[in-house]
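One chain comes next, on its own, written out as structure tokens in the form predicted alone.
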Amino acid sequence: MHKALDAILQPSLESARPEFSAILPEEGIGEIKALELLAPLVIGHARRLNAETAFAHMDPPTPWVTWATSLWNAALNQNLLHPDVAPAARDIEDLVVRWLAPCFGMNGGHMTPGSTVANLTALWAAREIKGIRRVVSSTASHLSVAKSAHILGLDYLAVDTTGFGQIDREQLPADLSDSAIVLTAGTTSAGALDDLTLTGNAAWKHVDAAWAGPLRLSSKHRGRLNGIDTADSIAMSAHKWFFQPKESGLVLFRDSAAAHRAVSFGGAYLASPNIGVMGSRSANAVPLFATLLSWGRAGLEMRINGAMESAQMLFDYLDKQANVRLYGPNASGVILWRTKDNTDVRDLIDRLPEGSASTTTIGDLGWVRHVAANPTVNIDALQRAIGTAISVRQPGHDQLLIRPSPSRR
């Protein structure tokens, strides 16, 4: 076996042991026994998303029903470019985004395969349309703002955030009359939520809502995005809190039609015009249209606030806690925490259960990072092993630097 590959499977192979190759095999071994290989190292080897203490990143378990629709698709091969290849999947497509485009004040839009192309297809239509030169967001915004900036060979300009992380408006230039402003519902790092009623003069309003978008299907959550529907377009990963597997994505805007007008070319195999970044692309919306099928928006906004509902319990858990600080407030679900003590964040990290938390950086300080993206956590699972983590003894004192948790609601 060649070295390099070995080091990069080995912690895999330890269990799996398949006999593999650096180079492409000449003759084949066949389907049976390639799924016996791979078995082990594929899902033996995965992250539990589901695990009672899984609480680490903005990825979610998936629901049964898009495992079957995710198989259907694989075996189907639609293709949405071409209407004759995915007719019934273009219409369900469609019927998704006018299902969800009227939550958040918009008329339509399309699937993408995440937030990364539905920011880069929201700044192009922008430009088109709009003729902005300049991208201005926050320093806490997603990187691929900047990214579609450079893409699109726009300036880019951001600005410093308030101390929870929010864009600080006395920070925009004053003049924003040829830009489109981004805002971000639920930055990467700490689940901050801008202000999505600033506008200023924009030419363009933007919300990335890959993260806490779905907060606008709870009636509980719902006015934590104010503002949303005042935005031109808006992104939204629906791999994060509509609970699909990757990749998927929606991008929707206040004046569709504009918008897919200015973002459409057409060409002599093709029977109708080629909307967006994409060119061929998946039906990505029939696992989506399924689950929303399947549990309704009550079902899904029950998952929201039970996820919602989780990380509050795990807020106010640290909060009693002596020798922890937090970052903010339970914005979207994303909780940040460091000792005072300074113990290393990775040491913390590792004494925890794997998957039960993550690790960001704001400013020079490390954090603790936890993202409610489970909404089968066992939250007092998480308590007792965070409490485990935290103990140590004050100079002279033998009490324990621990809280009871409060009790559940």
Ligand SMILES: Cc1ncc(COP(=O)(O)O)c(C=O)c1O
Contents of the next structure:
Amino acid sequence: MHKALDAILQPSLESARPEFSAILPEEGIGEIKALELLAPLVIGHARRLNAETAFAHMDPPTPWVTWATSLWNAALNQNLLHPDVAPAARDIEDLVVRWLAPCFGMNGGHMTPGSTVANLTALWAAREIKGIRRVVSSTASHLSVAKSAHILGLDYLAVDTTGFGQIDREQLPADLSDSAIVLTAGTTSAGALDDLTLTGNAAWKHVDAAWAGPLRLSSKHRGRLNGIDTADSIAMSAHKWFFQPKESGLVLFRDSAAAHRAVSFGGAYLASPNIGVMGSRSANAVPLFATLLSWGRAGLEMRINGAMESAQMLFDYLDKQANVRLYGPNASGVILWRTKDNTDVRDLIDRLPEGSASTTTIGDLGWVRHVAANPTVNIDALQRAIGTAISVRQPGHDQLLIRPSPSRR
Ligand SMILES: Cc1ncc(COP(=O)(O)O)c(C=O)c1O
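Just the form predicted alone so far, so send over the form predicted in complex with the named molecule.
Up next: the whole complex, starting with the chain shown before.
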């Protein structure tokens, strides 16, 4: 539980703040009072994703046009499950999918609450259409891939990665004819990009592009995702590099008519079949549509390129520090490092500004992780903070941990 909420719910405080009692109140306090009470907690204690050193997670600050449209969504409460209850919102979803799908070589799809559901939906379609019995991905793929296989009753095989976290093609089984291969565009821990041209003889190829998919809309970086257009299906989280409020994602298909048929159910109370995993679902396409309408592809590209540049500046800075070991290159704006003298990663993070770094473990090594989700980050301020953090003397060390190195290694 959040520290602030936890403190408020402590028995000693319950008498002082009876409105937050652990028991459902019988009488309400009214909307104004409720907002007055909640604002300092919910807004005051929220992690600021647009802070100048926010660079820790795959959660971006959202543009204000999404705040306005999310308020519309909350007030109008359209349900995409039924055309009668969401006439405009369904058309807007169709259009935004029609805008995006061709950028990835796909011909359609639908919105989901994120890539967990998008991965599940894609592998469900693969099972129905191709009769796959197994899902194969790398050990660096997101847990939702193994989870999807489990839910769908499919075998799951995780193959090793190369040194920088990409799927190791040498480890793939020779025969994938009964399998879906899942390649990742931007692994969760390290942002590694699998070779998306890999297919082998897989019955179905799915690309989990939850994080790095939007690079395809940048003229500068689109080549990093070469091969994505040979997929049968693609998952993306619009609440990552499309800068959307949660919960916003997409599943796209090369043959969306066949895929949608495979994952549809009819119901007596529905005017049209229910497509995909979700039942009732929100008009999450509206804020995405408003963002893309406001910025255009070029506006999105500008932000993504800016984020990639910030990540590269950070990489270059860390690369010059004598005591820093970098995990791998800046493939998709995720930078991992640790100190060569094995300073505890938790200690390092505790010395950095809140929200500037997260931890991740690869194999049995911990890493400090930065993710370029915030295009307004002040990279100089972050570098200064890192410089201070890594120059702290450790007990037992009589030298500074980090000294600037005269040359790159
Ligand atoms: C590579 C990858 N796939 C899937 C997911 C799950 O996406 P979501 O959180 O949108 O469900 C994530 C989340 O970080 C991810 O990094």
